[in-house]
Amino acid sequence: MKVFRKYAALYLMMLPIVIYFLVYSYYPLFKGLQISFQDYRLMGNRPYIGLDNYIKVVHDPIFWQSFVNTLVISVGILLFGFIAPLIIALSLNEVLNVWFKKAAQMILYIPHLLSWVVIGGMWIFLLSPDIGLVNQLLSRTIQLQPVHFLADSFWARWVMIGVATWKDMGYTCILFLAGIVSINPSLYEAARMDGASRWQQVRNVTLPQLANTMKVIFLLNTLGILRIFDQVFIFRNPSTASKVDVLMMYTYQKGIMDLQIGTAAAASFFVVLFTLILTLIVRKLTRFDEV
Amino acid sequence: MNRIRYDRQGALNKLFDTLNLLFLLFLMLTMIIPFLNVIALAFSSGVSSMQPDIILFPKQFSAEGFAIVWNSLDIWKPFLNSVIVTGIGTVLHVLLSSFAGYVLMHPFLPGKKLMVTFILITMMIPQEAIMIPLYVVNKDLHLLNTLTVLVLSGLVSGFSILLMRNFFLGVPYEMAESAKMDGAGELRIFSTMYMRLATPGLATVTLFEFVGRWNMFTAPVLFINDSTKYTLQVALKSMIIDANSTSGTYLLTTNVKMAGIIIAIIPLIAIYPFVQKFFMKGIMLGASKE
């Protein structure tokens, strides 16, 4: 009690934070689990129905379609969103002109700051078949017929992957550059003494020394990919929905649009399960724990 | 012999440098040209913005797009909502994160370990798992369709708390102790010493939160369907994107849509120089701590 009084002011400062997390993090987690076993209606009684919601989700072909979409789009974003910034970081690192290096970083970073509505609005327009810049360039240079990028089910997923990579590559690139900067310069000196060319230095010093940074970035990106929502919400349209609607979109439509709250809660626990599995796989593959 | 090899190596190096620069310039152009295209379209007249030959420069220069967005489409209402939510939300977020960061900085505080674990767990609770129950919670609290719910979404985050704590740990604890000897209370030490000495930390968290809140989209989509409570992002979404697919509604010319995009970008571009400075530090700090 005496201890408590001594630190009372500190505990009091902490109180709003604790209350906030209880109401907006912990309670919803348990509430969600409870709802997933209920026939949940906004009004009236909410009987427990066991695993019915989960069974319903497993037998819904649209859920599995969303699952496949999520997998394809996330793996695409994961791969391209990893390789592109890595190449850019290596390339930027070779530039000796400090001013150019800074300017390039600054410009590449801008899209990461903007919302998906802005990025989406821009690209939907740039990719439009009649007046979009991309189609104009394609038709002027290689005389291609206009491509309906956003209405074509083949292109829909590529647009998702491409724009997501474009938006975040400047940001990921900075993380890689931070890793490169922290490499011990004497390693490069030694390599140069041995007569290593620039390419050999990249291959034998930079890349192996960057392995840990790469693992961390890959793991963090993996945790994020099942969560893509804003982007899909903005880029989807009726003609491509079946190719791009991801699991979060499924949950949103079931829960908020159709008000089948129990089913949606069950679906979201599947998403959590997939996230866990994916994280475990990636941890095993990258042997993250050994870092 | 050696000399020839050296020369060839030098020439190869030069070639590589040139190609490398060209590659980076090309990438930068893919970032810049879309924005220039948007600006050119926004400043063109309504009719010419619908024709396919504007790339970098406006045609029939006019600002009518902006006038229409602001006056006829009343974008200032959602703009105001965004300003309110971003302003209040950011201030409260920074204040609460600093509170928690300050408390968790104390080396001998009983129960500190428990509090840290409590916060770390919230960082691991996946948002996708609680999207639906959050809707239910907010409905039970009668907060749906209010601006309050948008302020409350993400009001505190473990990430910001840990970031602030790391900055506070940089302030020597002996200073706090000696101030306490002189009879200063915790709140006083917090406000007059720690908040002032941790300015870079405060700036980092403020900017992160400002950008995040200005761009916030999922929360308003989930919790708001009364159009008078729309934020700028949601209003823009229905103006730019839904207008493409739904026919029959008021047809907007391209310059109007692009003007809307520019209005949403302006506050971010205005703070970009500061963001640039602090974000880099924040990113490093955050990345190495996660």
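Take the two forms, find the largest set of C-alpha atoms that superpose within 1.5 Å, and that set is the rigid core. Numbering follows the first chain given and starts at 1. Remember, it's a predicted structure, so these values are computed and weren't measured experimentally. Compared with the form predicted on its own:
Once the cores line up, the CA of residue 26 ends up 2 angstroms or more apart between the two forms. Residue displacement note: residue 17 has its CA displaced by at least 2 Å between the two forms (rigid core superposed).
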The other form holds:
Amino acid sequence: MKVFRKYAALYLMMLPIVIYFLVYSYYPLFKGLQISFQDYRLMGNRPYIGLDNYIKVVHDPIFWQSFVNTLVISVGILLFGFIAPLIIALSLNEVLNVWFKKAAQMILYIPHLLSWVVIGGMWIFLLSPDIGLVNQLLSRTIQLQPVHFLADSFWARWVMIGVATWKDMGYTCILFLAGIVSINPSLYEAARMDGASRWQQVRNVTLPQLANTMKVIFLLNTLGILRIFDQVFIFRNPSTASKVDVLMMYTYQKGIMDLQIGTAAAASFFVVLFTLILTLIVRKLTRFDEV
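Given the form predicted in complex with its partner chain above, produce the structure of the same protein in the form predicted on its own.
So it's only the chain below, everything else dropped.
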């Protein structure tokens, strides 16, 4: 009680935030859990049916196909979305021209500010087999026939991975650069006195010192990979749906399109469960608790 009185002002400042999360995060979560055990209807009685919704989801082959699609696309986004910004951040760190470095960061960051609707419109135009810039370049450089990137089931997943990586590359790159800036300069001076080349400085100083930042970014990216939805909703079409429909798309179709709200709620809690398991695995593999 004495501690509460001492920090009463801080607790009062936290109160609106706690109320916000209780109302807009935890109440919908518990409400969704309740609905997942009900035969939920928009009107009339909503009887409890136990685990029927979960059993229905588990026995649905479309759910498991969506699960596989989610894993393939999410792992691709996780790996490329981590490695590409890291390489660019290390490269920009070697650039001595401050103006060029700032301009490159700004250009890379702009896509992160755009909504998926805008991003989708841009890339649908760029990947168009008739007038798209990508097909024009491929045709003129290596004489490749126009590729229907958005209608080909093979390329559809790569489009999801590539565009998602491109969109958030600038944001993640800035986080890496912030971590690099915080490295003690005396470590580089000591390495140079020992005759270390630029690559040896990166390998023996920058990367080890950046390890904790990399762990945090990798875990943050892991938390959201199973919730991908916007880009799939924008880019999917009937010819590629079987290869790109993910778990959140399955939940959307069940809940909004088919009005099977109880089934959709059960599927959404599988996403929560898978995310929890994946996060625990990543924490263990990266030794996150040692950060």
